[in-house]
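Take a look at this single chain, the form predicted alone, given in C-alpha cells.
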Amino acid sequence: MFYFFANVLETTLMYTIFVLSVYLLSGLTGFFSLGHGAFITIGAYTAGLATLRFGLPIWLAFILAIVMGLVGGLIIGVPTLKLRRDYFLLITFGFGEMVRALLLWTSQLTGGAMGMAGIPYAAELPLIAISVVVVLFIIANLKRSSFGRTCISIRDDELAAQAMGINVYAHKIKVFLLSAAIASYGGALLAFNMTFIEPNLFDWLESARLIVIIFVGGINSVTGALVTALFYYSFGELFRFANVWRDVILAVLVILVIIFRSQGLFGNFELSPKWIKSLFNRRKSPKRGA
C-alpha cells in the first residue's frame, strides 16, 4: 500500500512540474503553448539517450536535458514571440508535431515507435518533491519580483508596456526559455522515473490539458495552478477505475469557471506565510463585546 501511494505522489508531483512550467509562460506573458509537451519530450529523450546510448552519468544527463530545452526554446521562441498570441499557439502546435515526427524518423537512435526501455531508475520521490519545491520557489519569487511585475504588465497591455519603454520581446524570450528549461528538466525526471519513453508520451492533447488546468485554477494564481494540478492528477491516479471522469469533471469546471468565475477558482489569491500568519492572528483575536 505504501508503494502505491508513493507512486501516486511521484506521478502527481512530476505532472505538477509540467503545469508550473506552463503557468510560468501563461501567467507572466499571457501566451499559451500547445507544444510545451515537445520540451518535456526533448528532456526525456535527451536524458534517455545520454545514459543509454552514450553512458553519461545521470547528473550530466539532467544538465544536458535543460540545455536541449533551452536550445529548443531559442529555435521556436526567437522567430515567433513577436507574433500575435493566436499565431504563437498554432506554431507551437506544429513544433510539437515536428518533434514527434523527428523521433519517429530517427528510429535507429531513438527506437522510433517502439520507444526506449531500460532507462535507469534514478528519480525517486525525494528528488521529485525537492524539484517541485525549488520550481515553485523560483516561480513564486519571480512573479513577486520587479521583472515578474513587468511581465504581468506586458500580459495585461502589451502596447502600454511598449509605450513605457519596456523591451517586451526580451522579457518574453527570458520567460519562455525558463519555462522550456523547467519543462525539459521535468521530462528528464519523467524518463528516470518511468524508465520507458516513447514519442507519443506527451502529445498536444496533454499540452492542452496543462493549459486548461491553469485556466481553471486561475491565470493570476500560482497557488491555483498548484492546487488544481495536485487534485487533478492525484484523482486520476487514486481512482483509475474512474479515470475517464477526471476529464469530465475538468470539462464541467471549465464551463462553470467561464460562466461564474472568469478569473479562475483562485482568482488573484496566493497562499503565503503572511496570509497564514494573518489567519492565525484572526482566530486568536478576542471577539467584540467579550
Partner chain sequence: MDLLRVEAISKNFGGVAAISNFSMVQPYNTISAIIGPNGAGKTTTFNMISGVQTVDTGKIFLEDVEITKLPSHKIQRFGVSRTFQNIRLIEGLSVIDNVKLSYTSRLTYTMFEEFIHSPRVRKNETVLEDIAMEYLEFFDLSKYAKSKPKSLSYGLQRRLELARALMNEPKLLLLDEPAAGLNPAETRELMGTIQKIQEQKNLSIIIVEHHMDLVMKICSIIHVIDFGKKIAEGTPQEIIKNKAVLQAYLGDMGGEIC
Given for the second form:
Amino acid sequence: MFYFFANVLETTLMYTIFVLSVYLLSGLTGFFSLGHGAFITIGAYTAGLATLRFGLPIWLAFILAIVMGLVGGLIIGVPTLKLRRDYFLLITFGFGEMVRALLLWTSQLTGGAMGMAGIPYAAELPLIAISVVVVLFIIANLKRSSFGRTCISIRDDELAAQAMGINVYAHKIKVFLLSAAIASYGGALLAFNMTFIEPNLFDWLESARLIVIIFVGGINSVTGALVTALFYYSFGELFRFANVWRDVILAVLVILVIIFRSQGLFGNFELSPKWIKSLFNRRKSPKRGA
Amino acid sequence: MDLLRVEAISKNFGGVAAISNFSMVQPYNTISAIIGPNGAGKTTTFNMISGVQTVDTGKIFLEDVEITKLPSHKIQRFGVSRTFQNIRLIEGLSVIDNVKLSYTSRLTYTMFEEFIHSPRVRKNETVLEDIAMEYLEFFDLSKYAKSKPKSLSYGLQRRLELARALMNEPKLLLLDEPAAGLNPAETRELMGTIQKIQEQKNLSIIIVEHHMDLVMKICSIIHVIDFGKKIAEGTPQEIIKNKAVLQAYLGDMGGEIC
Amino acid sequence: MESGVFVQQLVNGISLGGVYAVMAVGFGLVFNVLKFSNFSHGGVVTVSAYAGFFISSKLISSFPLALIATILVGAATGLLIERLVFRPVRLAKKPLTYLFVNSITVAMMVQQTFAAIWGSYYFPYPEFFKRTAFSIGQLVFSGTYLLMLAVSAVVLILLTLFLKKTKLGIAIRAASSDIYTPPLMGINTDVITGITFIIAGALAGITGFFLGMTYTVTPFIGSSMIKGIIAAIIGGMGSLTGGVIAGILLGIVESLLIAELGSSVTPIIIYLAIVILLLVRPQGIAGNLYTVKA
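Go ahead and give the structure of the form predicted in complex with the partner chain, now that the form predicted alone is out.
In what comes next, the whole complex appears, and the chain from above leads the way.
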C-alpha cells in the first residue's frame, strides 16, 4: 500500500515538473508548444541511451538529457520564435511528431515501437521531490523579478515590450530553452523512475493537456499551475478506472473556466511566506486592516 | 550637433506612400510637434524614428549616430522613449511593474542570479522599486502602484504611459497623440505636465497631434504634414499664418484650427 | 522507381493531397476569420469519421447520400462547437489565446470521449462499390482514391465560387481582417463566424468520411489533421489557394517518398523540409506575413 501511494506521488510530481516547464513558456510568456512532449521524450531517451547503450553514469545522463533538450530547443526556437505565434505552435506540433517518427525509425538504437526497457531505477521519491522544489523555487524567483516581468510584457504586447527596450526575440529564446531544459530533465527523471520508455509516451495531446492545466489554474499564478497539476495527476493515478473520463472532466472544466473566469481559478494569487503570515495576523486581529 | 536628425525618410505600404521624403531636425531641450490631418503619416513617421517600423529610404541619426536600421529595443536603449496613440500598457503587470519595465535593459543582474534571487537581485529590485515609485509620485499615481492598469481611468493610463516612458531617462521623448481621448480639462493639465517634464528632466520632446491648438502654446517648432508630405515648418506664429497649412486643415477638417 | 508505379503513386498522391487540401481549407477558413489555430477542427473530423461509419453501415448504404449526411453532421458539429465554446469568448472580446485553448480542449475532449466509449472497437466502413479498382493497361487505380479526388475537386471548386461570387462569401473573405472590428457590409460578424464554422465543419465532415474510408476509424483519426495544418503552413496561413496547392503537393511528395523510402523516414523528411521552408520563406508559398500594427 505504501508503495502504491509512493508511486502515485512520484508520477504526480514528475508530471508537475512538466506542467511547471510549460507554465514558464505558455502561462508566463504566452507561447504554446504542442510538441513540448518531444522535449520530455528527448530527455527520457537521452537518459535511457546514455545509461543502457553507452554505459554512462547517471549524473552524466542527466546532464546530457538537459543538453539535448537545449539543442532541440535551439533547432526549433531560433527559426520559429521570430515568426507569429501560430507558426511556433504549428512547428512545435510538427516537431513533436517528428521526434516520434525519428525514434520509430532508429529502432536499432532506440528499440522503436517496442520501447526501451531495463533502464536503471535511479530516480526515487526524494530525488523527484527535491527536483520539484528546485524547479518551483527557480520559476517563482524568475516570476518575481525582471525575467518574469519581461515574460508577461511579451505575452501581453510584444510591440510595446520591444519599445520599452526589451530584446523580445532573445528573451523568447531564453524562455524556450529554459522550458525545454526543465522538460528534458523531467524526462530523464521519468526514464530513471519508470525504467521503461516508448515513443508514444508523449503525443501532442499530452502537450495540449499540460497547457490546458495551466489555464485552469490561471496564467498569472504558479501556485495555480502547481495545485491543478497535483490535483489532476494524483486523481488520475488514484482512480485509474476514471482515467479516460478525467480528461473529459478536465476539458469541461477548462471551457467553463475560460468562459466564466478566464483569469483561472487562482487569478493573481501566489502562495508566499508573506501570505501565510498575513493569514495568522488576520486571525489575531479580526479588524480588516490593509 | 543636434539630438535627432531625420533625413528624407519614406515609407510605402503596398505601393501607397504613407510618408515620403520627410526630414526634420530636433535640437536639445525643445518641444516640437508634428501635426497634420488624420492619415497624413504622422504615426508612421514616429514608428520609423522609434524603430517600430522599418525605413524604406532615408536615414535617421541620434546625436550623429545612425539608428536607421536599429530595432526598437536598441533605439530605446540609446535614450528614445515613446508612448502610443492607443495606450499600450501591459495588462498582466501591475502599475508599478509597468513602469519598471522600461528600465529592464539597465539592470545588471543575470538570469542565473534570478534563479536563486541573489542578494544582488534583491538590492537591484529594491532600488528599482524606489525609482519607479518616484516616477509614480511625480505623476500622482503612487496610490495605484499595486493595481492593474485596466482599473485606471483613461487619463490616468495616459499618465502611467508617460511615467513608463520617462523611467528610461530618455534624451528624446516621442508622444503619439497624448491627448487622444482626454477631455479639455485633462488635456490642458497634460500639456502643463509635458512642459514641466521638459523643464525638469532636460529632455527633448516631439508630439504628434492633429489638433493644432493643443501644441501651439508649448511647442517651439511645428512640422506640418499632409498626404505623406511635409508642407510647412516653423514657429507656431509662422504656421498659423501659413496658407498651405490653412488649406490642408480647412479642406480636411472644416476649420478646426483653433 | 518504375514509371508505372510512379504514375500510380502520383495519382494516389494527388487524391490524398485532395483530402489534405480540404483539411487545409477547413482549417484556413477559420484562421482567416478568427485568427487562431483551430484545433477543434480535428475533433469535428473525428466526430464525422464515426458518424460516417454509423450512417453508412446502419442507415444509408448509398455512397453519395451517406457522404451528404456525414457532411451535415460535420457542419452541425462545427456550428455547435462555435456556439457553445467559442462564441462566449468572442462576445466577451477576450484575447485570441483563449479561443485557441478552448479549441485544443475540444479536440482533447472529443478524442478522449470516443476513446472512453469505443476505444477498443474496430470500425471498418462498408464497401460502397462492387468494383474497387480500375485498370488501365498495366496500371491499377484504387476506385476510392479516384472518387476522393473527384469529390475534393468538386467541393473546392464550389467553395471557391461561393467565396468569390456570393455576397456572403465575399463578406467571409472580407471578415479576415479583424473580427473585433464593426460589422462589414451590413452582415453581422456573428452570422459570418457561424457560417464559417458551418463550412469548415462540412469540410471536416468530408475529411472524416474519407479518412474513415481509407484508414480504420479510431479516436485518434482527428490527429491526422496535422497534414492539413502542414499544408496550411506551407501554403501560407490564411491563403486558401496556397493551402490547396500545398495540400496536393504534400500528398504527392508523401506518396512518392513512402513508395521510395518507406513510411518511417517520410514524416521526418517532411517535417525537416517544413522547418527549412519556414526559415527561408516564413510567409509560405502564397501568404502574407501577419504583422502587428502600432
